[in-house]
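Encoded as structure tokens, the following chain is the form predicted on its own, with no partner shown.
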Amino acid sequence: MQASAKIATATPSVSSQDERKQEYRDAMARLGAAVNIVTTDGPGGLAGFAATAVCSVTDDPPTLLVCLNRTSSAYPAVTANQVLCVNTLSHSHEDLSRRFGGKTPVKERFEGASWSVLETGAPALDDALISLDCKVRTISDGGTHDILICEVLAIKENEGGQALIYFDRRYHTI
């Protein structure tokens, strides 16, 4: 005879929409993620932003998902260029992440780091743990963000290094 598992049910709290948004943000702060700088260049211009909302979709063809806030200063360039490079950061890139995550002017974001290009022309950070050079295939509505489905065209990997993670509203190294 199998033992049945007891599952406790929690009663959700009744809250306003603003409280629910804050509750959600607090919960997502507890969801650790790799820190990335997503870059683009082309007819729409040079741009980049810090992102943790990046994940693998499939390996056939190699595809990943990137979420981009429609109010981001990088939004017009990314959507016009239709190419991007996801650069996964190491522990030594915390200051660079802060530059790309703030209101720093675009040109200044790229200063103080060494960049090259792979296949699409989007900047690849030379000492990133990994750079995934992509063509945007699909853009879907995700509320305040667009969900970009991107085919990976080229990959550059650097050996060693510790990953920069964002968890509980702070940077960590693993």
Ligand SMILES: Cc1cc2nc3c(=O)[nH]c(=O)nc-3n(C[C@H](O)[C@H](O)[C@H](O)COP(=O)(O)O)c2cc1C
Contents of the next structure:
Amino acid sequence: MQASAKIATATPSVSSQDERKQEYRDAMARLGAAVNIVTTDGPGGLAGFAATAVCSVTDDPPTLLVCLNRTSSAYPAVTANQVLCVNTLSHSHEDLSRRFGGKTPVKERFEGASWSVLETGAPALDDALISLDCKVRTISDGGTHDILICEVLAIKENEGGQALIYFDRRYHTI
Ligand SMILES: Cc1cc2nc3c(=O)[nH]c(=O)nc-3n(C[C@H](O)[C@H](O)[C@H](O)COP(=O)(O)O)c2cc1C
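Taking the form predicted on its own as the starting point, write out the structure of the form predicted together with the named molecule.
Full complex below, order starting with the chain above.
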């Protein structure tokens, strides 16, 4: 670091736990992220939810992580099936994202879109930008959420298309 560099130290505001939580939520709203629909199917049933908490872990072996709220309607099915498919959405999927990110009944969430199966049996959205079909390898405790470490067994890509990004509590296209 150059000797002339200045690092300003912000004085953190003293706040209650609720205020800190809201402050954190507001900060995270500024963290733009790709929108995905995470699906599962198997003995535990069919389920799916909208998710931005998806991140690459390593390519050796191809592994990603997904954070799943323990109170989510999809939680029992995902943890029972131990498989999931991460479908990264394009700009044309805003309505689909609202359906999977709200309180719509499971059957209705999957209606009106076309789905296929890759390796695991979890539904892959036919016109997703990418579908990453995964086996859940480990589940870690993240408090209100579980952190699912998932090995990617199959990948399907669709060329072209614009990404759907969630930023500032709104959908954007890039
Ligand atoms: C843009 C967006 C991103 C979301 N990201 C996540 C996520 O990463 N993990 C999660 O568990 N829920 C996430 N959710 C919430 C779930 O989609 C939501 O809990 C679920 O679909 C609706 O609740 P229910 O399935 O319990 O009825 C997100 C919702 C939206 C709209």
